[in-house]
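Given as structure tokens, the chain that follows is alone and in the form predicted alone.
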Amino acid sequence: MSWSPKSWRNRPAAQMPDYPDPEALGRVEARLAAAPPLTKVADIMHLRAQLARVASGRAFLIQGGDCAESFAEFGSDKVRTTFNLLLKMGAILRAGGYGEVVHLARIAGQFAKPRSSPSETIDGVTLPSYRGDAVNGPAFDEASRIPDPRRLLDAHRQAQVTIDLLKAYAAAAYADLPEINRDVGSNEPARPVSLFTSHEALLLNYEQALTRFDEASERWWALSGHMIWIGDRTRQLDGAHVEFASGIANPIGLKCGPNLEPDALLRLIDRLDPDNRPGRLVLIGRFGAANVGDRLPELMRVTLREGRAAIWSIDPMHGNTRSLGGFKTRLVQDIMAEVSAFFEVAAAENVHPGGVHLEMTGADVTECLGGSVKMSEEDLPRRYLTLCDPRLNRTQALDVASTIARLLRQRRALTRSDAA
């Protein structure tokens, strides 16, 4: 069967909402299909070119932002703090001697989350799980938890405003960079900044409606964001999400968890990147600090052996979640341990450690513990604001960036030593 933006509908679709009113969903899809796209083909091509440099070992990818974007908490200050945080993290890497950094935000589309269970029970009451603001509401009542397709229109509107704000901040960042560089001890001259958007392509009704055919390139493009990714729970080879992603020309991320076998990874790569084009595919490992040393080497080894051009990145967040005092949290020491192990494995397998994927916020939240922020379990409720997973706060994210800068310096020194 030939690919089309709707061919995913013939495949099993994991983690999709069960909308009670299909006709209402159809009306929303029609409105989205007539709505302006959120991104431009030329900008997506620009990202692909930058990612091709990551694939060749000449750049590093920082991808980060909210676990799930919120309608209620949205505002220009929130967008600005995310933008500035990514900018400063990139400046830390460059100050450490690493030249090129690609900035990719989890923003302007990260409104839905896969869940481990379709329902949750509190005090004997069972309701559908909260799946993100584009699907249902976080309040634990029946009216809030019913999936409502009209939320997709709200997500589109917020994403458009977010992208407009990012463009304005990017234009102004050229003037702010000298101060940011001084803050991190760098004297490099200011240069234009590009910040791209990304999200998990979980809601395929939304993605299909915003997919357009470009006559110049003769390709289909998902214009909901610059890059989309497929989650560890939706990467079934014969599933709807892989089917959709296989036909669009955007860069694609693929989450690789501890249960992914090498042969299955190669089949997914063949499906998603049959032409083996640098900048097309980002493999995002998410193993947990305890598993990364056992599970990642074989996967890296097989991609190198088969000559695959895919980028390897690490998500040190999702495999390191634990419960303390009734709160989901993550320890910065576990996050840094997985990042460090990622670099060690990459060095041993002669693979470029191409990027990091973080859930983080510029706000002063108390959701993760550790780093240079001195907090204890008793501090978690103080500013625990996330609706899904715990995020690094600004200081903790900069701590991780500093660790990555050190690891990149060590890798560069080792590479030069080997060359000599």
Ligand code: PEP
Contents of the next structure:
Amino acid sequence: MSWSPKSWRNRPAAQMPDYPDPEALGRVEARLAAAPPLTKVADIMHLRAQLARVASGRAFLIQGGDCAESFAEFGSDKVRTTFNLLLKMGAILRAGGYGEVVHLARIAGQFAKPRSSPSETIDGVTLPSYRGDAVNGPAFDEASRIPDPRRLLDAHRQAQVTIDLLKAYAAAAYADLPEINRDVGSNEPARPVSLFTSHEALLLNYEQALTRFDEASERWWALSGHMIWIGDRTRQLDGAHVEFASGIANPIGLKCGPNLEPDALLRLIDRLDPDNRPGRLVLIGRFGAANVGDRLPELMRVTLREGRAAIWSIDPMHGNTRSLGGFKTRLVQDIMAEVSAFFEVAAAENVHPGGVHLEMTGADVTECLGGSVKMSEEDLPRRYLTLCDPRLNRTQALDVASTIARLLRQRRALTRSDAA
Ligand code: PEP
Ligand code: CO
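Would you mind giving the form predicted in complex with ligand PEP, to go alongside the form predicted alone above?
To see the whole picture, the full complex is given below, headed by that same chain.
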């Protein structure tokens, strides 16, 4: 059957909410379909061009932001601190001598979460799991947990405001860059800043309503963000999410977890990037520090052997979650270890280590342990604010950026001595 923005509806769709009132959902979809798009085709093409430079080994991608955006936590300060953090991380890499950095935020659409369990039990009471503010509410009561399609409209509105704020900050950052660069010991001249948006394309009713045909390119584009990705739990080859992503022209991310076999990866690449176009596909490994050395080499080997243009990036967050004293947390040392292993495997397999994908916030939270701030288990309750996964705070994210800068410098020295 041929692709259309709604052809995903003929496929099994994992992790999607069960809306009790399909007519209410239909009304919301109609309103979204009539709303102006959140992004422009020209900007998505600009991101594609930048990612093509990552694919050819000339640039590095930093993707990061909240695990889940929330309606309650929203504010212009929140957007500004995330924006500034991404910019500063980029400046750290550039000060380390790494010229080109692509800034991609997990923002303006990251409102829905796949869950390991469909329900949650507290003190003998079982309710449907919280699936992100675009689906239901986090409070543990029956009414909050019923999926409400009107939340899609609130998510869309917040995404629109976020994008407008990001545009304003990008214009201001042009002026602020000399100061950011000075902070990290660089004297490079200010250049215009491009910051792109991304989210997991989990809620396909929302995605379909914001997908538009562009006459000039004669292609369909998901105008809900610049890049969208497919999660590790929704990447079934014949499933709805892969079907939807296969037909749109945006850059696509694909999470690759420890259960993904090399053959299955190649079949997914055939579906998602049949024309092997640089900048189209970003493979985002998320194995855990303990598994990355086992799982990643054979996956990288097949993509290299088959001459695939797809970028390899690493998400060192989702394979490193653990539970401590009733809190979900992550250790900065595990995160650093997975990033370092990613660089080692890439060097051994002769693949460009193209990027990193982080859950982080510009705010001063206490959700992950360790780092130069030496966050300890006793600190966790102090400012544990995430509704979903634990995020690096600002200092911890800058620690990770410094580690990446060092790894990129080492890699460059290695490449130079190979060439000499
Ligand atoms: C996420 O990125 O928040 C996420 C749920 O990741 P994954 O699909 O890799 O588990
Ligand atoms: Co997460």
